[in-house]
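Given as structure tokens, the chain that follows is alone and in the form predicted on its own.
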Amino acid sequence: MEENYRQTKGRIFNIQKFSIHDGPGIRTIVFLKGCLLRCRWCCNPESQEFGIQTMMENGKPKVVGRDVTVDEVMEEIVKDMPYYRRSGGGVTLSGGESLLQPEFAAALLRACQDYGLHTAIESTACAKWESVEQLLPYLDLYLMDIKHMDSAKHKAFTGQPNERILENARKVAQSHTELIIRTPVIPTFNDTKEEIAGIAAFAKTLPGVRQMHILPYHRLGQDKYTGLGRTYEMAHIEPPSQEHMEELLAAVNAAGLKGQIGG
């Protein structure tokens, strides 16, 4: 990576500071425009285009994206830091999918290396191995979303198979960066305890692995497709019961993995 590569551009839409999900600590979330999936539940529709967006929010028109440097974005991570020393915590980068803007992403995380930051992505590894590979020097945690293991039906609910999913996770276990695996728990797709149990069954053979979070469904960004023009899929989808979570924990659990609800 060439040495001004804090001048390196990318596209995000937003900026999120003081989360305590999506890693140790209190973080700073950057998310990233652009993601091959479609997933019906997606809370962020507006992440999905790479392109520019104008989104009607509270009957107000905004603009959603902006192209940024490293170093813009690193203006406003860098705050914080009194934050991040005191609770471990760091910057996560999120979107939309960030292996599809490589080069920015790769970037952004050397620069939070730099001032000794803890650096994390939430993905869900649909990419090429070689944008995975671009990012992993920069990396100390990778949250990755396993959604299925049944390629048709992951297919059927988010546009993509899962076999490159898979394959990356595999690559990244190998890898020795921390892997953390989550599965978003969608009623009529993947909420049974047999598929659960069968995406925990895979995550276990993955090299280090330790930990799975499975996060309940929520329809929490369902105005954003009112505001962008889109019909929300999922409008008659109720989100499962705490005690239906803790029974798809339990099959968590039962394959030897560290269970956690929620991020």
The other form holds:
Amino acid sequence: MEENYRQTKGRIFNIQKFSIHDGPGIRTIVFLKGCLLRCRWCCNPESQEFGIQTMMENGKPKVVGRDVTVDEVMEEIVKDMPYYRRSGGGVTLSGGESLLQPEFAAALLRACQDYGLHTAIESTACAKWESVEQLLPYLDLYLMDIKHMDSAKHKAFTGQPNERILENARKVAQSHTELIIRTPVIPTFNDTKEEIAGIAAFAKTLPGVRQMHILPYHRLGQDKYTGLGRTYEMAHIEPPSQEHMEELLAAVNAAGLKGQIGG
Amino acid sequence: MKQYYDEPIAKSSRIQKLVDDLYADMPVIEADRAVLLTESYRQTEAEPVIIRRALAFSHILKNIPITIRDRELIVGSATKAPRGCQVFPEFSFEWLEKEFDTVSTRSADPFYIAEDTKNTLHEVYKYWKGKTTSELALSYMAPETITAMEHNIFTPGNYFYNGVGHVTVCYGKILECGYEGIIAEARAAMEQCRPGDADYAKRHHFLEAVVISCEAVIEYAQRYAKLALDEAAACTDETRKMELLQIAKNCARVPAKGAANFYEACQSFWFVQMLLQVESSGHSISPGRFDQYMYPYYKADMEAGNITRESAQELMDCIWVKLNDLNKVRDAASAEGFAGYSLFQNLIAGGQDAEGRDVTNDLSFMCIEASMHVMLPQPSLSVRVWNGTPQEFLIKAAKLTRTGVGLPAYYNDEVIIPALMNRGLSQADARDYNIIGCVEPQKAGKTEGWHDAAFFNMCRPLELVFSNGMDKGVQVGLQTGDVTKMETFEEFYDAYKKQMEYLISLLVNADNAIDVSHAERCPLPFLSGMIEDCIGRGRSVQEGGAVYNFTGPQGFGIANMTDALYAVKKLVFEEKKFSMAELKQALKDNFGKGLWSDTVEEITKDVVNNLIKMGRTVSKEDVEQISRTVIGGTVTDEQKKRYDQILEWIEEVPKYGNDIREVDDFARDVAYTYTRPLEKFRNPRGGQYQAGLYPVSANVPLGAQTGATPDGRLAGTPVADGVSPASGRDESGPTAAANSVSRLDHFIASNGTLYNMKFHPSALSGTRGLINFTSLIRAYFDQKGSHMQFNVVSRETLLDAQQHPENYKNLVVRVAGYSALFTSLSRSLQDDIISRTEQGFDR
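Swap state to the form predicted in complex with the partner chain from the form predicted on its own:
Every chain and every other molecule in the complex is listed next, the one we just looked at coming first.
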């Protein structure tokens, strides 16, 4: 990477401060725009297109997406330096899918590490391995979504098969980067004990993986679909009950992993 | 082995029963103190005032009914009924007499008052006409000050109508030497008085008064010893009988003598705490560093095996309940400003000692445990935080925060200690600070701080800039010129600063008038005996006897004024979106959102005056007709549209609370318009003025007296609380808001700043939630914020509590520098708390 990596440009749509659910401590999340997956339940539908869009929010048009340099993002990130320091927190790249902008993501993670910050990405792993590889030197923690073990069903609900994801998971694990597997629990898609146990069993085979997070489905993104002029296909789906989540958690733990509900 | 014992301690079954009994009925107003006070005053008219005060105090303590409540281990009650209150006609009485028939039905802090109590007080009040501190204070004030007060620029209501309070005495000294020790000290000082000394008369009488007061207290405790013995003799329950005998034994020894053990220390502490609130009606009598002065007794008893952690905890819990047994009736307006029956008895745990070492101890943890056990608003529990604060202590505190009780408040040693040193405290004294009332730091036992001396509404001077100093047809402020002719922002901002400086000088005039009247009419010999160096100087605290003297009136509305002035700067002067004339009209028309009653009144008055000037006679019906016309049709639809456009522009201007450097630096400067002029002034006790930046809960009622402001705030709506960003305008999350607040100069506001944050309970769930929460506090403090407090309760819970108050009798929320029962607050204050931005950690 060139010396002026802090001038690298990328496209983001949000910077969120004070997150405590995507990695250790108090964190800032940078949401990168663009994703290969089209998960029906996606709570950030405005993240999917790489193009800059206009979304209606509270009756007003809002431009989603802006092009920024690493430096510009860092200016926001360093504002919360005291909180990272006190909490052992840092920065998490989310999206969208940061792997689709590997130059920018890598440069941003590198800049964070220059400040001694803990770095993480929350990612679908649905990208070329070369892109993943580009990030790894600057990455402390990979929070990887694995949504289903059945590739056909995966494709039906997300638009993409899962083979590449599973392959990337194995490669990341072998790279000795800390890896935590995350599964959104979506009723009608993957919320049976067997399906979750299947993912847990796979995760258990990955060297070094000890933790798996199951994230209950929520409907907080619903309004955004309307704002984008899209139909929310999941409107009829009820979030899983606490009891059911506990059962799934037991299945994860039974597979020999340290399970956790929520991030 | 663990350095600190941070495990939960079992709650004794006694405690919940004490709490339930306490809240069984509506609090009652009792007349005994007022009657006895007046009896004594009638007999002592020839005596010097300080002696009269002592004799009256003594007469009250000899004769006031005493009671031991069921199951109590710590005794001493100021009233027969739990949570009752006495009245204090020597400070003021007219307001209560006027409110006799409404005080039991008002929305904020109602009190029951019996018909015969009303009649008794009517009789008593006849004596006090013309003799109160408030009447004297008023006569000392400059006419322009009275005008400014009448126009709600500031409100010195607290000390104008009541005693001062706001003090922490040397509890440790009483625990050690008892009042016999104070008497000996006063007598020794008397022996030093030479009849030929210039100040002999004042000095000798003051010392006599101290002795009379202390003797009265000793005698009062003996009455309790006897009562306990009598009740023990009649008691058939063996366990209770033993308890009563022990109580009798305690009261026979303390507070006359030094405490011999932890139980006696607890009882002795309580007599001091309670009797200070019988001598005067001043609130915020703050126990201060309880974990420090009680510790030697706890440690000795633990080492000797005389007590267990559980038995010590039970005694502390009993004190915590008793702190809620005291009460005070305030006038209806003040009750809104201090809502929640709060006495602001601030008790602080943790922090450094005079040498700068961390002295968090077992009792620090047990203070937090006690608040978890009783779950009541008093004491106003605080914790001191610095780099050396043990993490387990902060976690314990965070666990209490997580219960949603609104306690504790967190204070930053790293700001407060240097801020106090900058005000002339020695390093050792500054390190030993505690908090008074809401957020005000002082050195215990050496300070008369006059914290909380007035509310100053920073929005009102801006209104006066727009009206060239006129308010409702009266010249209240300076004539700073026609606002529509101002050509630069600097000119406009200068006009605001001039109005501020002028009105601050009137505030000082009001406070100093009240200060003098307390010295002349209500010096407090009992309190003064426990404040250094009153005995040495032979003067009461009211006459400048304390080592450190301050006056600390608090300004509020920083967030509104920052956003307002910044909007004017950007939109009128830089972007020229609208003219000053248009803004002036928009404010008058309340941005077309319906006229505010005060404006209607004002316009009507103008019209009527003009008619009279033209020689017309105006009947009552005419006035009503004019008023109806004013309400009906001043703003056209076209204008309304334009006003909406203006509001939209204002909305788009960056706001304080979002970590935007330029705006935050501007906020810092706006805060200086209050804090800097103020510190130039002196009080009659020889001390300096120092600003606080906090509103208690006055931002709601005083907001109701404030017209629309250029930040888009509508007329009559609440002003922002404390140094917190305006409600709903901190949209960038808690770290951004905290970063903005930390950019204010908290050092110059040495009377305290107040930063409220509201969290959803989920934000503190699990160990990780607690740890991140403590990190947030530490990181805010790293950036030199001074104070932080939290409401941890969901919006849904609060809305439901409004609907079904009966289910939420014990729901405690953080109001300002204190917590209160949510259901006891007025509806508008409830709404304000609900609307404060709820900071969540969730997406």
